[in-house]
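The chain below stands alone and is given in structure tokens; this is the form predicted on its own.
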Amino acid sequence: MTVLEPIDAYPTQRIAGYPVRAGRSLPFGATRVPGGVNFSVFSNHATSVTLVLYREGEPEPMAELPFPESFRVGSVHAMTVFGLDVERLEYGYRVDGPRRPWEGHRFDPDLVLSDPYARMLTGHGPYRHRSRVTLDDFDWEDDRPPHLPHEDLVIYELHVRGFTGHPSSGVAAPGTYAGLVEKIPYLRELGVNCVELMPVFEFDETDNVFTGVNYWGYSPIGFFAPKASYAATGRDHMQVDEFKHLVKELHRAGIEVLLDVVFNHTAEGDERGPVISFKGLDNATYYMLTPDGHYYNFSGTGNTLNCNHPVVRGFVLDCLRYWAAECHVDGFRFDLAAILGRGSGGELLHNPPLLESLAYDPILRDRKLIAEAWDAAGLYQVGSFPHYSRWSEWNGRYRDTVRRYVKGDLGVTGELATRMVGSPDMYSRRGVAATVNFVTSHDGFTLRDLVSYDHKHNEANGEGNRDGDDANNSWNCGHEGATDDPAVLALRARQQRNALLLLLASRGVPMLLAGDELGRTQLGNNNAYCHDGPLTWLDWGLREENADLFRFTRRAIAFRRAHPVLRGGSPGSVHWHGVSAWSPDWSAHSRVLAALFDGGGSDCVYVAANSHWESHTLELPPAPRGQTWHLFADTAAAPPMDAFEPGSEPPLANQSQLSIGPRSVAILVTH
């Protein structure tokens, strides 16, 4: 019997000594096929494209294979090359075409470009932008995404290197995906059920003119490629498998994985920036350009991706589908997402096709989509982001309101109430899952610094302290920076607990910044993007030093997860109180607020907040349905009496009154 083999297994001609045939246009990128590798790349304006092949680590190409005209379909050049050793192969493209920047064309055949669809880049050394081919042989075993309800998430934002890079982390592979795996028991003990990883797409760690360091990574060069230097096995080209192993182990622990993704710009910058990939492949397609060929800059970093161009839109979709389907990630947080709603000239689109496509994509259907709903050009869409009933938003108004209330500003008590019940003024039709509540994030002060500094201290960034936000709504509690004053330290500790307790008692999806539960400081630096070291790495010695804060945070998270009434319900299930029961004070001078979250069953929680510098005695409403009030937390109490284990809260001695201390928050629960 004759055995038929796949037709693609046969070369039809030789180019530069290699057997080849016309390739398949889709999928883009380098894909292993029987006997060879299929290379497919898009360029609408190129006059010629050449595949450049290298042996691993060698400076000169081992071969350059021009794509014959017959290998082009439309704007796609595709070729299958046979007989390659993919485990030692590196590759790129030379692309020629017009060099007329005023028309948007910047072709330069002297350069070898990265494949924008590469699943791996070499990631280090002088050839760090070269592309590689993945083997795609990872064993997922029985991995299934946890599929947690959005409103049940407690998100924990962390930096892969910073989380375990410090010597005190005690892990075998500090600063890597593998190191993070070793810390999963810590995440479980803390109680978070979702990690949001700051950018893990390949980026250049040296592309900063001030300190020479790019730590955060918000300048991608390889959108499909997990960062090699975050992998203990990165130099062995195992970063894809190591990242997948991280996801699998987090899922086994019941923890979802969100990626912080950057599609608003790239590391190529403006006219002065390097040519790495898009600029040389088809600059006029991939970037928003002015009529005379300059770069629009809505990102604040020099260039802006032309995300609603059909080709770029397809690229973004392909990328996210890859991370969801092949890497099993559970969702995405989109940096400066308001840009994704702009047209090619920067205009605001009424029905942005990219955002709509992401919302209705069949592969992304059950993945979380979270927008940072603003951009660097002043477009602020918190509450008005095109959501298609799918998108959530980082709620910047929640952050600002809680900060101002905890600080003691007047006139914010009424808005605090709105933020605590899920910001229905902005999200009434979308539900509480639409708002991702946070007080701190990577961008700005840590929680400890928020209560330790009135002003930013970014001198070490090399920009004359001009960088970073000036509107922090912070308060140093009486002394700027480090101090030994016990009264100041006690107040700062209480203010941190106040912010954490309000965050975890609010409806919406809470997000914590990694290390806030341990009192991590950046010494007042609110824009530490350019520091890769002790300033930004988590010092695990704080676990012992600030054990009380960790214990308090852990119990507050556990309390939230034990009480569904804090995670959802109609605004009508919340009743407001003040110093007198059933009489909230909405006046501008009010600093006292109490909320009764009553789900109608056995789940009933009373949250009282006082931002005044004096104590107050609050009249309590009767505990409903014949139950009695029990004290879960009181931030005015000295640790460890500031919070109890959920389920073991002691009964309140006086069931009709609650004394709430200066600048404090208390929570009662019925039993």
Contents of the next structure:
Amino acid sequence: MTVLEPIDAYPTQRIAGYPVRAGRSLPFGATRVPGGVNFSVFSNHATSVTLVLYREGEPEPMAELPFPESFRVGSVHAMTVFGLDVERLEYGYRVDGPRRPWEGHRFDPDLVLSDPYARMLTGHGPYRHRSRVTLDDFDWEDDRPPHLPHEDLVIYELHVRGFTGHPSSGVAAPGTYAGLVEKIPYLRELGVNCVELMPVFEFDETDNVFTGVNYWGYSPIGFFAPKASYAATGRDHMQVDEFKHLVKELHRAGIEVLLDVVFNHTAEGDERGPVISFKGLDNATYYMLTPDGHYYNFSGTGNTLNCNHPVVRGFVLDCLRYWAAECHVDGFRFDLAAILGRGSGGELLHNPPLLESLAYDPILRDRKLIAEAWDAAGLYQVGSFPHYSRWSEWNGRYRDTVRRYVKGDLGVTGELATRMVGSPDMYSRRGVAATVNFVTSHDGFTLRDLVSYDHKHNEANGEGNRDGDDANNSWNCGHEGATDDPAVLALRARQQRNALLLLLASRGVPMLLAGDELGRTQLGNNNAYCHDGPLTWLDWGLREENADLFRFTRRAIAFRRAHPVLRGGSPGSVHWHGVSAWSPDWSAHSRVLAALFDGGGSDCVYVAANSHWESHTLELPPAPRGQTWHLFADTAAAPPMDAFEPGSEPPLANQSQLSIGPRSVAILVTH
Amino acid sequence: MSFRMKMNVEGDTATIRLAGELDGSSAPELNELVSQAVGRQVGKLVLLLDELTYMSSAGVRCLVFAHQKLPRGSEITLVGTKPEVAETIRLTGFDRSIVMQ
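Having displayed the form predicted on its own, please output the structure of the form predicted in complex with the partner chain.
Below, the chain from earlier opens the complete complex, with every other chain and molecule after it.
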């Protein structure tokens, strides 16, 4: 039988010496097709579009191919070019159109723009914004997402470079996806089952006017392109494969992968910012503009992506579908997600089409969607984010409450109780998976710094210590910063354990900041976005230095895993106590709280917290169903007696009383 | 250096010697040869790479192609892989499907 090749595998004409034919409008971007590459790009207001081809690394183009008018359908220009060596090809677009900024148009045919759909960018170097074509045939074998129930996750937020960039990491390829693969056994040992990667979309590491460094990467340039410099194989343009390999290996270890994604703004900034892609392709479509053509700035970074415009909405959907379907990513955390609920003029939408589309998208159906439910313009939607029964939220109120309680503020005991059972005041109808609980994240103090500094120390950022949040609810335990005072150090160690234990014993999805389990410090810097070095990298020497803290955290995670009642259940399965059993003290001066999580059967956990500087004796409720109380953890005890291996907790000598030390948390379990 | 290759089939083992640069332009040739080997129902594929000076991403993908084309349980062995090439294969995870000597 003769197999006929499809007719569109043949060119119909030549442009600039290259055999071409009219391309397919969809999908957008550069796609390999039989014999060639299909290029498709959108612009509503362009008058002409030219495909610019480079041999890799060459300063001048090898060819410029204007799209003939007959290759345009609607506002989409598409062309198939034959005979290209995609491995050595870089490309971009030259787009002409009106130059009337007051109407929102900033076309400039002198510039070569990167393809917003590019799967790879060139990364570093003088031509770093050029687009590249991927081969897209990674061998996934039988990879299947772990599909963990949302409420069972223990999220671990990490920075790909920072996690293994330090020389002490001991990996073969420090600071890369491959380096992270080498640390999977560590993640397994710790017991987390989900990593949340800080931005891995291509960004410019140098776009910071103060230190010259953008470390965090919340300033995307290529939304489909994994960051090349996070790949040891980036110089060989294998970053997509290396990233996919990371996902595959994490899945093999039972660990899910969430990406921290930024769709609220881009690296193009405002009028003063560079023109990289969207600005030159179709500024008026992609950005929220004032009536006279200026940039709305709800992100605090210069511009705001016009994400509820139907075209931009499609872009966001295409992007997330790509990461989910092609890269097997398990979910997303959306930076400043409140912006995704705004309309073209910045107004708050009651039924934001983008959020609705994401919630109901067939490809994203079982991927986790987590909103950072606020923006930089003062919109705070924690508890009120348009969720469509799908979205979870970073619970900022959880963070603030636990911090205030641990530090010893009065009047927060009642609220702590609410936060510990999944914040039903905000999420009662959505279930505990709706709240992502955390005490620390990349943004703000590390846990060790939270108990070591009253004030931020951001001088090294070059902004006169004016940047970063002033409201940290932190307490230095009696001395600002580094000290040799054993009493202060002991208290700090206990305070870290208190926060970790409350977090891991709360209903909702806990999120840990990478390194907090090892006592990582940023020396009081609570906004270290602009430091790429020892200040922000994880020093693996802490693993030995703070072995007690690591062991404690590992056991607390394992305990959570062993007790489903901590991860969910009816509100009626929690009973409150105080110094007297069955008599919680909800008054403003109360510093003692005890919760009995009773899942029926043998799953019963008693959590007691005391933020007072004196110890208290708590009357214990009888262990239900004829069982006895055993001690899992007591942060006032000296390591290693501060936590036991789940399943081998020693019985409590006195079954009717528990003495809880000053500023400490204790957990009992029945056997 | 231009790309050259030669296949020798003995019993159920196909041995392919590669020399020069394996990239996007030469990869289809190797894929073709792998298809031939599959047609002859070999159970082992040995690639002699000591004269291969460069392997691009398209070259690495030939290994995936071979792995997927050959019957399950077949063995692919790379012999004499130069360190740079071996490192790329390892970092992107293709080494799990093959044997590198």
